[in-house]
Structure formats: structure tokens, C-alpha cells
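As C-alpha cells, one chain now follows by itself in the form predicted alone.
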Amino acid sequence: MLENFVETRGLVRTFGKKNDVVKALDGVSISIREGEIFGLLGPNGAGKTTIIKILTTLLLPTSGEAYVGGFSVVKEANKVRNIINLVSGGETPGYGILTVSENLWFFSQLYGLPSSVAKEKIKRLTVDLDFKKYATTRMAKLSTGFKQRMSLARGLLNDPKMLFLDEPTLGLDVLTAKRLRTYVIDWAKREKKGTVLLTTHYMAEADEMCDRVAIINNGKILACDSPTALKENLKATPIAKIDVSSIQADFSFIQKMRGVVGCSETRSIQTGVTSLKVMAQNEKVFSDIMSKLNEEKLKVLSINETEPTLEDVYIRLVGKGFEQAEEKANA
């Protein structure tokens, strides 16, 4: 008997044949409790989307088992499909020639909703997600943010017991992303309507939303716990943020230095500053880094010790973070 709403046991998925085999998943075992918002974090190609495709019955595992709501994704795929939905960031949520309401109506009929129920749900979701005024607008004319609101509305039409969110705030502005996160949290936690599996590259998003997160790399789960517990485990590891006056320099040498556990960088086009987040085995490593930066004639603007974040946990396990080139808005 399964104790969790989602379980995978020794999940393996390979692609290719004979001498050209790629192992996308290598014995993945995870469990997600009912009502939980569970985060899956990892670099591109780590296996996140492959897990989602298997759990949503879009891809068969090579070996291992996977269950959603107590149903086998292999042997009871139709039963799984009846209780799930999937929302992906950056996808086209419908047909451009149809209006928002027409698109949502179309999907409601695919889900088998009675007309009266469908009309009421479409009305409520467009109000709740604050895009009722675009109900008669053709989908092709919507901004990225409103397309994603429509995509989330489509994903909730059938009242899924399990909602898969694959980078749902990709490319969204700060306020729209915040609104969607808040709505999902309320849907899962306050209203207790379902369970959520979230993949994201935004560490702050995972920290805010998730009860637990699993970090995956090269098809293997490296760690799984609550964000708080994962961060607590890093308290003894020295972490420093170093601001350098350059966005053109190659900082890859830092990762190769003795005693460096992990390093990430964020480049600001507007300020011309690269912020390095470095984790080290001991404090002396930072002195070595400063000396090396001086040798490379790179101007250090500041260096400060910081408290562990979920991104630091990721860096510690994967060795590097998500490099971002960002252009900050004027204050």
C-alpha cells in the first residue's frame, strides 16, 4: 500500500541504442505527500522534465515504478490522466485565433466537463487570476504574463488532484510571477485542493513555495528535505559574496581553485558588476581568491559573508549555480 500521493521507485530512463545510450534517470526514488508542494531543482538536462513526462504518462520508464494517486503510470495510465494536469512555462496555452474564453471552453470539453460547470469555472478562474477583461481577446494578442495566467487557468479547469508545474513563471515579470505563486500556494494549502510538483530555476521561488525540495543532477537525486533543513546543514560552510567591477571577465578559474566547494555568478549589464557567490572549505580560501583576482587585474568592489540560501545548497551539491545575465530596472 502506498503512503504518499506520488511515489517513484528506482526509476530509470535511457535514450539511444547500443553504444550511444544516455541515462536521463538513474534510479530515482522520490515520494510526495498528499497536499504537499514539492520542488524539483536541477540544471538543464538533469532529468526534471523526464520525471514529469513519466509521471504524466507522456513517457514510459525504462525500468522502475511510478505511481500517482495510487495508480501505476504504466498499467493504469488512463486513471492517472483523470486526476492530473500539467502547466509549462513559455508554452502556447491554446489556439491563437480563439479568444481566452473560447480556448478555456474548448479544453473544458476535452476534460468532459458539463456545460454549466465549465461556464462557472471559466468565469471564476478569469476573475481569480485577474484577466476577466481579456476574456473576449484573442489568445495571440495576449502578453506573455496573461498567456501564462490562461495556461494556469486551463490547468485547473478539471480540478486536478495532482498539478505539475514545469517552470511556470519562466519569462514573467516580478509582479505576475508573484501573483501566480500566491495563487498556487492558496490553491494547495489554504483551499487544500491538490498536490503540486514544481520544477524551477528560481531558487527564491522554490524557497517560498515548497514544503520540500529534491535536487537532481545527472539523473540522480542528491538531496531531499525542507528548504529550512537543507540550509541549516550549510551553517558550518563559509560563504561569501564578492562584487567585481567587470561583466566581461571569465571567472571559471575560481571553480578550479583549491578549497572552493562551489561558485555561481550573476552579471548586471546595467551596473557593469559581476556578483560571485563562493562557498569554500575554510576562510583562507577567500584570501587566495582575492589574490588571484588582483593578479588578473580585476577590481573587487566588496566582499561579504552571507547566510546560507537554497541557492547555496544547490551550489554545494552541483558545484555551480545558474549563471544569470540581468539588467536591473532603475530604482
Contents of the next structure:
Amino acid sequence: MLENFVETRGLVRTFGKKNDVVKALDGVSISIREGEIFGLLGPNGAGKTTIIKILTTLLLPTSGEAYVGGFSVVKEANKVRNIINLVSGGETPGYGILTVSENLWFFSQLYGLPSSVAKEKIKRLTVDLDFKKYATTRMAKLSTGFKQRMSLARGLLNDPKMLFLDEPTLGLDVLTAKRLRTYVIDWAKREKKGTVLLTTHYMAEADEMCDRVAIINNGKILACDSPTALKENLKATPIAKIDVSSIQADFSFIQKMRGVVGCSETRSIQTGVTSLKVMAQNEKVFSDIMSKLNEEKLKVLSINETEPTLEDVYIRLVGKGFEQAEEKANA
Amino acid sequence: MAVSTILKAVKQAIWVGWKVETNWADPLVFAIYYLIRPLAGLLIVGFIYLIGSGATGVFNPNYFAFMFIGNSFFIYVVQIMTTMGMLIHDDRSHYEVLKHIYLAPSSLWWYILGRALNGVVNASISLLLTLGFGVAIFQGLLHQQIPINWFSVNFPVLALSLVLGMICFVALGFLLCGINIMTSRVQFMLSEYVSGILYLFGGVVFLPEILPSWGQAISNALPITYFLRTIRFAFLNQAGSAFQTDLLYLAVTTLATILVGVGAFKIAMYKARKDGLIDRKEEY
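Cool, the form predicted alone is there; where's the form predicted in complex with the partner chain?
Next comes the full complex, this chain leading.
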């Protein structure tokens, strides 16, 4: 049994040429144990999908090494493809002109499954993922949630030893997302050797599903441990959620205040409220923040101390939340 | 890779190709389109010749047969170039399945080959219908004698020419797939340009000898020139025709096309993987 089913060493990937080079991955080294559900957590543009593309042999690294199941993704791509599958969120899972069953049958044959096995698997997966009633419906007519169920079914058809899930619940309603998460966890446990690499920017998803999580930002792994251990490291750091009645104000001054470790902000257009998550060196800092907000004539609706989440781990490491990191990346 | 996996992939690709090409219409409408498209091409050329020969008072039945055979068999070029010229774009950008096919153990090569074979099957059905209806219209209705003896067709030569020709056109299709994977938005014009060049220089409706010397040089380098010559030999049984030489040239140019087409596709796939183009999304 391999100790590390997936291993990358100093993985670098750049895009663009000469004067316009973007470094998507900057020396990424990760190890994923066999049977583990491993999460890559980071904002959009952090490099999560680039890692998945390299590990699934869709993309070559600029430098560094990567192995899946002991096979080099560069030199032994065909062997890697025999043991993996990929499910991506928010994409078309097959030919819209074919029915769900036809699509799954098509892929089962590309995966080389014997007819009787393929039929049995398609039947089981459509029942397990609760979309059997749509088996004869054209894929194009399915809702986003059922398309994603079909996508997951396709990804499990060949019983992959390594399943890559790239933002698998993107754009799904809460219940469907929950159902897919539960199914993947059950599948990994049931198969025992089913190793999963999940990329997500949903903290709760990573928290619920992953045995270990790597936090990635600007192509670099900032931390890697179990969600519990990552959060445990923050126990000594006071965290407060402050709701302010303004979505127009500039809150960047908080980040610059003495004693502030990090701050994220979520603006809700519907409620007109900005939720600030502030991490501080000590609780006195919160009093200073309240005074400063009063000075700025910003109405504080509530302030509550909160338990650390994976987002707080990210804020602690980067100094700001996902939304701010994505805004900066887009700018 | 297991042979059974390859065969399954090819079979499924043929089936998907059929679905993709026929899904837009009712079966009856599609059947009519299937017949009308190639037949219209033949009738246009045929009537132009008949009108021209009527005006000059000179009708050459051998030339009419030359044109009839050339135009009918050109359907293979049109069909294979259209199928293979569009499939990368369709599967990558429209259906978004290319990356999953690429990641499947059966490999993209066999899938593309299957789609190409679907094009060959479609073209063969169109060809049979065109020949049948073409003869019925020109000989039956318009009383123009086409000097083809349907009972003395040289089937061994015909079969060999068809096999070599299909291999050659499919190899050319792989070249188009390679170009398409590296580029975007050229898929529509690419297959038409290639078909157009082959139509112009390949001796489809006129003898390449009437082309200027540089045009003849191009014609001599194209496998379709020899493909149509050997096909015509098989149908028209022209005495003295050096069909063995033409078959040899067809084999040589086919081999060259395989090397170019397959080599270009292999390089393109490497470049596509290097540049992250296999799952590139385009506006559609």
C-alpha cells in the first residue's frame, strides 16, 4: 500500500509569455494518503484548479514533479488516467442531445466496462443519487442539480482509485450540495481505498468532508493539516463578528489598526449590512475598533465573539478574507 | 490498452457521431437532406455541363462520366472534413465533454477515429443514393448516356482505392483536429478551405492538365488526384490507363498524409496539454 497516493514536489506552473507571465503555482508540495479526503481551500484564482488539471494530466507543469498512484503525471499519463476520474462543478456533464442513460453508457464504454457491469452500475448510481426518474430524459433538459448528480455518477462509473472533485457543489442549492457531499463521503469510506482531492472555496464543505485541508493562496500552500488542528491553532486568538449598517463604507482602516491580525468583510446588498470578521491579538483591540467605527459615524448593529472556522484560518494566514483576496486578484 | 476497450470506444464514437449529426431534424427531414445535399451538388455541375454542351453543340459522354464520378465520390472529402473539422470545437466548447474523453483510458485517438468512421458511413450512404438518383435523373429522365457499365465495375480496384482514400482523408482529418485543438473559431472555414483546395486541384470536375504548371504540381502532390483516377478506372475501365501507377502514387501520398496528419495531431495534443487548451472554454 502506498503511503502517499498523490505527491507533488515543488510544482510550478506559469501562464503567459515573457513580459506577461502569471505564476499560477509557486512551488506546491503536497502529499495525499491513500483513502484520504483531502481538500484544497482557497479563493478563486488561488491555483486549486491548476493543481487538479496537472494531477489529472490535462495540463503539464512548468517544473516540479507530480505522482498519482505512484505514476508520474508527465511521463506515465496513460497509467494515471486508468485509475482516476474528474468531476467539475458548473459544467455540462455530457452530450445534451443524449439522455442521461445514454451519456452514462457512452462514458462507461470509453472506460472499457463490460456491458453487464456498465448496465448494473448505471442503474445503481442513478438510484443511489436519486435521479433514476430522469434516466430517459435528455441531459440538456436537466436542472443544474441533476446535471451535477449525473456528473458525479459519470465520475464514479469506473470505480476510480483517485477521484478529483473540482468545486463539485458550485451553484447548487443547499440540499443537493449536502446530498452530494454525503454521497462522496460514503463512497470514500465504503470503497476504503477511494482517495479524493476536493477543491472548494466553501469553508463548510471543506470542514465537513476533508480529513486534511491545505490552504492555498497565490499558488502557494500556506498551511496543511486536519480542519480541527488548523482551527485549534486559533484558539488563543480572539475573533469577533461585527455587523455594521453600511455597505458603502471603506473598512480598510481596520486592517491597519494596531493589534488587528486580520479582517474580512461580507457586504449584503439585500440587508444593507456589512459583516466584519476581525481577528485580534487581544480582546481590547475590539474596543478600539468600536471607538473607531463610532468616530467614522458607522452604526454597529451587533458584535459577537465567534468560534474559529477555516475562513478564520485563512484570514490569519493571509490577513484578509476570500472575497477581498478575489477582489484583489480580479483587479 | 485492451482491444475490447478500443473497439468499444470506436463503436460508441460512431454512435455518438450519428446522434450529433442527426439530432437537429425529424428522421424524414434528415433523410431528405441526406439525399438532397450531395445530389444537389451533382445536379448543379451536371446541368451546367449540359447547358454548356447544348450551347456549343458538343456533348462528350466520357467527360460527363468523368465529372459524374468525380463529383459523386468527392462526398467523402466533404463529409470527412466536415465531421473531423468540427468535432474538436463541438466537443470542447459546445458539449464540454472533450476533457472527459481525453481522460478516458480508451484515448482520444480512437474516439476521433470512430467519429471519422461515422463520416465515412454517412458519405457512403450519400454516395449510393447520389449514384442511384443521379443515373435515374440523367439517364432515365434526361436520356443522357453515361458510359458506365454497372456490371463490369472493377471491384478489387474500387475497394483498394476506397480503403486507401478513406485512410488518407481520415489522416487529413486528424490534421484538422490538431489545428482546431490549437486554435479557436477557425473550425467552420478550415474544413471548407481544405475541401475547396482539394476540389480545385484534385481533378474532381476537370482534368488537372488544364491547370497552369504550378497548379498541376499541386495536383500531382495531392492524394485525391490519384484517388479519383483509380476510382474512375474502376468504373469506366479506360483502356491503357496506368491505374497501377496511380494506385502506387495513391499509396505513397496516403502514407505521406498519414505521417503529416498523425504527426501534426500528436504535436498539437502535446502543445495543447502544455498550454492548457484541452478544456479551454470559448464563447459559443
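Positions refer to the first chain, counted from 1. Under this definition, the rigid core comprises the largest set of C-alpha atoms superposing within 1.5 Å between the forms. Treat the numbers as computed from the prediction; the structure is a model and nothing was measured.
**Per-residue rigid-part match between the two forms, Thr57 to Val80** = Looking at the motion between the two forms, one finds that Thr57 and Val80 are grouped in the same rigid part.
**Size of the rotation between the two forms [smaller rigid part against larger, C-alpha superposition, degrees]** = Rigid-body rotation of the smaller part between the two forms: 12 degrees.
**Item:** Core-fitted comparison between the two forms - CA shift at Asp250, Å
**Value:** Displacement of the alpha carbon, after core fit: 4.1 Å.
**Request:** Report, in Å with one decimal, the C-alpha displacement of Thr271 between the two forms after core superposition.
**Result:** Superposing on the rigid core gives a C-alpha shift of 3.5 Å for Thr271.
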